[in-house]
Amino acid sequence: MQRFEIVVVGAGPAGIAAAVSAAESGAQVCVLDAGAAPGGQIWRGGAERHSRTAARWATRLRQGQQISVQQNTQVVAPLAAGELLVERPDGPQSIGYDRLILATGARELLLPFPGWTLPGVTGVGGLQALIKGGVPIKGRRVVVAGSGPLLLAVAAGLRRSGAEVRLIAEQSDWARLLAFGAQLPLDPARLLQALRLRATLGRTAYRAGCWVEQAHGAEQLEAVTLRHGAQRWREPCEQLACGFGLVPNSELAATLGCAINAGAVVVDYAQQTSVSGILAAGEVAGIAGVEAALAEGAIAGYIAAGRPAQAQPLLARRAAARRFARRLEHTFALRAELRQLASAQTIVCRCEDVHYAALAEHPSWRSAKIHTRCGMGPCQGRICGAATSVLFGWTPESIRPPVAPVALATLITTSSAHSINLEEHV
């Protein structure tokens, strides 16, 4: 087994910069990260491509002598106190640490209509990293919907790929957008930025209190049908990029025993948990955004090594971060409608073709799970149980390891030597 001081989960901005403020406080930290490269979803393909920022803190990363970074490692679960089991592509191993922090970051919220499943329709994220990982978009007929700032700039990404953006529709109206963007004037960082985005777009169709109803397709997409008021249309398009916010990836947090509450880890003032030495920021712990992240994954490197006083001028930053993210949320809060588009026969849970109308018969997630299999797929619940939290109010009652799909290999080869009851994980 190999043992750090602190184990960092997550290499988003938030791990980026816990491993970085903790390794140059002196302690010796590793980085766990499933994907091939630093970065994270946001900074997706290596954090040097995208911003000064992000190559400032990627260098600093790579160059930090007591940072052991490990890519494409992936979390199972707990097994001991103070003890990890990770997948490697070299097999299963255990990762010990004494301080652990959480930077998991979030996913997509995805909700159904009737024609989610086909073809071509993707979330918002999930196009964007597609065309980042190199699949054509040139020339193709694109819809941006659902709610957001990640619509504007993911269809600004798409314009420059060459895609023909028809139309972008945020679920908000114009009173909300308008209030927010009546205050951007006060950050002139984010005012910039919006600029930069819509003139990227040019006369990039806009509309607000706009939503997609329905997709629709023989065997690709073909098109949308969309409500602005009480105006529907049906817009051509090969491609619908769909996304309603994030949702935190807190499972491995809960199977931890840290408190969640809204689906965001709990911390502190000092970003920790309610299990003592384990740390959490970022997305994990409240979606806020890159700035959010850095400061608190640096004031939970900082906490971890032992060193609060550099902490300490991290907190205006924080707390400014956080302010705005409250405003972003109640700028695009989801309306009622989005609640009733899913059809009785609008499949719910991809993974084991769970319709709306079987899951409409439960009292909850628990019940639906047990009689349905939602929930019990290859995804285990992270697309679909944040789906039926928005369609039903429900929430997860437990969170039980393996937190993401793993080869039974892994489980059968460590079950004995840390007393894994394989019956609780399979």
Ligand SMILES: Cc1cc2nc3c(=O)[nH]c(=O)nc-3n(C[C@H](O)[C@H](O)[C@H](O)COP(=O)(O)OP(=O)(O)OC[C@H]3O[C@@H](n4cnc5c(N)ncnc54)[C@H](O)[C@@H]3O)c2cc1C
The other form holds:
Amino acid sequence: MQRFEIVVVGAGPAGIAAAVSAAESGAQVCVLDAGAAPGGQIWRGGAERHSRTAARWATRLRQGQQISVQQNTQVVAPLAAGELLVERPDGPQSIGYDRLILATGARELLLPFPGWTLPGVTGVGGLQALIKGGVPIKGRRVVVAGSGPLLLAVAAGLRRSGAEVRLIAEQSDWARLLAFGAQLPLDPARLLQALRLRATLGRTAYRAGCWVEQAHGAEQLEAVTLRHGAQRWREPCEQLACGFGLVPNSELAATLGCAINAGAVVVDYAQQTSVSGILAAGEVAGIAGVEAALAEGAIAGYIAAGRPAQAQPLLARRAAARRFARRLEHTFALRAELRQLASAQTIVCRCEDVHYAALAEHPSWRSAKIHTRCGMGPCQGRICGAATSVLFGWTPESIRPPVAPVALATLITTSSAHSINLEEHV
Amino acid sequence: MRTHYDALIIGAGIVGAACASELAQAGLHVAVVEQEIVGGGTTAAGMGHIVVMDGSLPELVLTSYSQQLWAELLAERPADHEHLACGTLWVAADAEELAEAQAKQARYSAHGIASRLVAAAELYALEPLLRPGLAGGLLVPSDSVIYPPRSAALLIERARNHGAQVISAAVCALRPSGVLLADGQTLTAEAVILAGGIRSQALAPELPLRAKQGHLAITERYPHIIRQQLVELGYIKSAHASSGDSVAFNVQPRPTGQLLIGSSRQFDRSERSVDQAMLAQMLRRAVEYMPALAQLTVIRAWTGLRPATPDGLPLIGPAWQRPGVWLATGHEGLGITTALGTAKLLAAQLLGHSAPIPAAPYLPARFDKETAHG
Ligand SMILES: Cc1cc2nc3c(=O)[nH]c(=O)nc-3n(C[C@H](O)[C@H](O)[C@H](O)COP(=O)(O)OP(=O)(O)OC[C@H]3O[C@@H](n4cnc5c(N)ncnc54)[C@H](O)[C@@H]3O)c2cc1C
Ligand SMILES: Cc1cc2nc3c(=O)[nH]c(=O)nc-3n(C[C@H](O)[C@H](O)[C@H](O)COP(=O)(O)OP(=O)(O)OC[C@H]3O[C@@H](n4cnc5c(N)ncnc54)[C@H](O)[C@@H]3O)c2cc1C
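Alt. form predicted in complex with the ligand, vs. the form predicted alone above:
Next comes the full complex, and the chain you just saw is listed first.
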């Protein structure tokens, strides 16, 4: 077993900031990340290539004297107290820690509508990741739909990659967007960002109060039905990117016993969870964007390294980022119509092919899960669990290890400190 | 809502559901009170192996009788129970276990249960992934697999079709001729049937029940890589141990193509969390018997609490010193199988009919200390 003073899970902005701050305070740090390079979702494929801020953080991470960065490393389950089971390409490992910082980020919220399982339909961030992974998009007609600022960022990226973005369909309405926009000039950095996006997007149509009702196609996506007020039309396209915001990846935290509220890990002012010695930072502790992730990560890093004074100056930045996030949340709150899109036959759980009608008769997530198999497949409810909390108000529960599908051989690895004696019955 | 019933059943696990179905079909006014969801207790955590076991004679009698009842029930709508007629292959590791398999075969045959000894060569023809060097096995074709929560729901549905009511409430105390619900309401009944699984003890602390925690792990889909439920012959010893922790090789094919891997037994672990060390031991045992399992992908592990009695047999019949209260609990690791037999035995006693199999070995009074001590 390898042992470190501080282990950080996740190398997105929050994890990078946590590791750098802790190491620069003199602690010995290990970062475990499932991806191929540091960066997380927003700086996917290596932080250096993204922005100056990203590059600066990446350099500090790389140059950190006391940081061991382990990529392609999936944390699978807690072993004994203070120990994690991880899966790496070269096999399973157990990693010990004195203090743990969870920076496991978020995933997209996908909501079911007729046709959403057709090839050609992805999440918004999902399509972005595919393109960064080299999937060709040039000349393809794309509709970007759903909700939130990610729509604009991804649409801009799509255009740069040569896609023909037919339309950006934002479900929230103009009234909310304008109220939000009116506050933007107060924040010059964000205004600039918005203007740059606007320039890249050129004349791409952006419609607010507009959403996808249905995706059509025999084998592959051919068109979508869009709804805008009383208007309804069919828009031909080969690709639909549709996402409704983000949900925290709080499964690992839950298996460690951390309190969770509304899907996010509960943290105090010092980013500490309900479990002593375990901190959380970034989207896993609430969807608040990259600025908040960086501030929270740095605070968590300083606190874990025993340098609370260093964290002090970051509190105002975190508060501002979180205020901004609350405004975003209000601006992009999901409209009630989205809960009515699925028809009786629409599949809600893709792993186990469970239809909307089969779920609707159940009183709770657990009842639906046990009796319909919803959420029992390989994704263990990561997609359909979030969707059913929007559709039915259910709370997915009983997170059990492993937190991701894992080779059985990995689970045979036990803690070095803790092994059990079986009586010889056999 | 009426507040007086002929029979009031506490718990809609597989046992309570089977009792409800049986009593409602017999024409009684039945209520089932469940605090959570139908089939959501230990019933949702179990393997659903409908299996004949011969750890003792009464166990053999109850499991084989129950298996016949399952065969009748499953004949109606097998797919709804996610039934898989896979049989059991008891695996003998060495000559000693093979001798045990022969003895088992003789006992089964004496009770009219078909089974067939399998030599080493045939063992590998049946299950090529088993590790080399095993001695042989015993094939029991009549054993099969169901999905327990679905079966519980179907039994409840049948009870409802015969007029039973399902009441969503928690019973917080047993009262003379009835129960007190958590909301303060009292329901009365000629007979109160306690089928609360491991939680029965909260209402009747004198019951000799202990929790035996079991772990299970489920894989992604690998259709047809095993064909029968595979259990090591040492399993029965593991199941009947009255102390200590143990694991045994026990792997089940699901109709989805997934593999359900068991099993472990740990006493007095009341929490439901996964013990990573015990899970590892259990999986290691599985890999010892079937090395290829190490390569498969596991998507989830979980635990369940088996309600265990000191002699490993359930409590079926009148509760001692509690007039009007009947017990249907303590089924340890066989409650899915024995739920149907339990319901028949209980109904026969309640209605004064002759019992289909001898009732004495399962009567709760065997644990009444006062009569036992004179
Ligand atoms: C699909 C998607 C696309 C996005 N695109 C943009 C965008 O273009 N622009 C924008 O401004 N914001 C975007 N966001 C939002 C952005 O991710 C956040 O604002 C911010 O990056 C959050 O940082 P974080 O460090 O909390 O989490 P993340 O950046 O999500 O990093 C979490 C990291 O933890 C790792 N991890 C998680 N669980 C484990 C585990 N068990 N074991 C090992 N490693 C683990 C993940 O692999 C990941 O590298 C996107 C979000 C998502 C989900
Ligand atoms: C890992 C494992 C594997 C197993 N494999 C098998 C197998 O392959 N084959 C087999 O035959 N058996 C198997 N079993 C055993 C089987 O699962 C149990 O014996 C059986 O489920 C017990 O059923 P039950 O109805 O008594 O209890 P439960 O399913 O626990 O039901 C009791 C119900 O009563 C309710 N309840 C309790 N108290 C109250 C109250 N005060 N008020 C209202 N409601 C109440 C509970 O909410 C619960 O729903 C296995 C068990 C485990 C743990």
